[in-house]
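In structure tokens, the next block holds one chain alone, the form predicted on its own.
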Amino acid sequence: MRKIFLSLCLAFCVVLSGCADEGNSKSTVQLLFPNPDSGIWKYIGQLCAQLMREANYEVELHHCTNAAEQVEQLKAAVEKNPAAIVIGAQDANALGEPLTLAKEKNIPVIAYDRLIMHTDAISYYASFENNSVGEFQARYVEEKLGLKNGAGPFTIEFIAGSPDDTNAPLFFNGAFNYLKPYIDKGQLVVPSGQKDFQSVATDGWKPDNAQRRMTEILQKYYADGKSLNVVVAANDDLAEALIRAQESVGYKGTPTILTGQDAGANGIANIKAGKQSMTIYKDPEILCGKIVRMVKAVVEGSQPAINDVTNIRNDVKTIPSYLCIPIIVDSTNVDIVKDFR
């Protein structure tokens, strides 16, 4: 089915942006993301590879372990002068120097996913809507509880994700954001007082981090049988980092309500189990093909299609984006995501 959806994504992909000119049959594209090891950029990775190969374009991925690897990367990706450059920053404070060389040497810089900060040289920035995802994971807490009708009061506590990511505000500040009115109200309850970005983030998106806080504040505040009703974690790793805690102290029961975000193998899993309620799905395949069109525009000296032109800054410029709209998965349509194992 994959394959049929890879297909058909290309064919569309020629119709929008026509065929690359003889001259740039060949023009090599660098790729640059995080962690090898994950699950999902490993796919996102080789997915990108593939569709861009695809597309008549030369190709080299690199995956990095750490943010100094990735700028010595970046640097080493500039030297060979490609036609552009996709990055999914490892640390999005961290590239700047190797970006201005880029933009002195005018290669078109295309992040993925993760806005790079601190530079002018982004050309152009594609991702899902990231305030949303917060958003749908707070709107899902208050349809399940029936926040609308007055429901209350549930106790909940955040999981956020790491500073160097400049979607983890973004994620936390969707959810919590739309949540406060119903804390300002005493419908929700946060017992352990954790309730901005620097309290409830976690320093590298670890779930070891997050499973020691969590195990903490559960030890403090739900003893004696205190019910934790709800987590809003921002992704399916942190979710299973809840679930680990709740299991090292012996807390009898599961959460109304756990969210997640990635749709990962372990999120599935858990969800399939009833231990979690939801999470985002961003496919990448709507992101990555949206990706190759970009690069096709811009290799070819036209102007990619873009849907925000004012609200996505850097705290240098406004970046033209193209956001999508990630999607809510439960257990009523959980197979319709992918596996990325």
Given for the second form:
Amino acid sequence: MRKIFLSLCLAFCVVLSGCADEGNSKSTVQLLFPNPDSGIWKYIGQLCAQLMREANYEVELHHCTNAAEQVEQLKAAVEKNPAAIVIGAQDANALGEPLTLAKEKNIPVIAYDRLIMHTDAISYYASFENNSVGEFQARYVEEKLGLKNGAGPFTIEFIAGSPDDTNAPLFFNGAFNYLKPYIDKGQLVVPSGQKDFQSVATDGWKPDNAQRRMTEILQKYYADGKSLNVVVAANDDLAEALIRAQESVGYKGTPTILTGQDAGANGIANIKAGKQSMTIYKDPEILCGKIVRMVKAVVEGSQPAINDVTNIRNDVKTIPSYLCIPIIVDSTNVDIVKDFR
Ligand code: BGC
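Mind giving me the form predicted in complex with ligand BGC, seeing as the form predicted on its own was just shown?
Entire complex below, previous chain first.
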């Protein structure tokens, strides 16, 4: 009888270990990142995977092309029972439900760069100070135009990011709120009248959408030779969309100030060519390094380093976070950007 019981046990264990083989080992990290065509996500994916491997984790890296695909990738990742899941959300509002599955299985989830809504399944969040990104762009405009000294009036237009990205309104508000007193005083004038996030947002961060909107604005409000002095573009791709819109309508002259973000290859090239004034450098090595240390801590059951326990809230809970500080880059310090792309 005892023999039969033992053989049954053995058979059961073999079946169980067979199941485990189909999942991830306990040292595997699932990395889910957005569309690699937007911003510098392709580079970030590769870098994070490399740093995770150097820290002795096995890695499965997935980029998606749309929100529904990322939901499927997340469900598949949860099925595999990994040590942790790191997500750069494609759509901040789409992941709540699949994340309940991760929580049920006690899989730690870390949000990378973009906050995820409608869930309490996020253990930690690491990003840059996203409000500061917009504010730094605005301070640059203020300084270069001499707004503090009363200079103006100057014309200005805004190009913001995608409404499904929690960062996009933070970038826009950071910039707009800082410049608003100058708009109120008439030192900055917005000929299109487009001054709220919804009007200036760019669906999916797609440069083609921004180029279309800016082409219309140039044709309608700048056709009589009026100069466009400032464009606050949320990232380098959108700054390039403005450059293309100007070229497409044969608009002569470039804005005195054109902002960007990411210090991407296109942004750096445009700064060097004198077509873009500045960018915001959010060194991916710093953020990926933070994420690796967070993963290590949660896997080992210890507390990761965090520097914000109050300000980062989705609609369900406050998420312990680490926020890094971005850096302004223009032609004077462009060499500090690591040549990684
Ligand atoms: C990131 C930016 C990036 C943008 C578009 C944002 O969430 O913070 O760095 O340019 O997405 O991909």
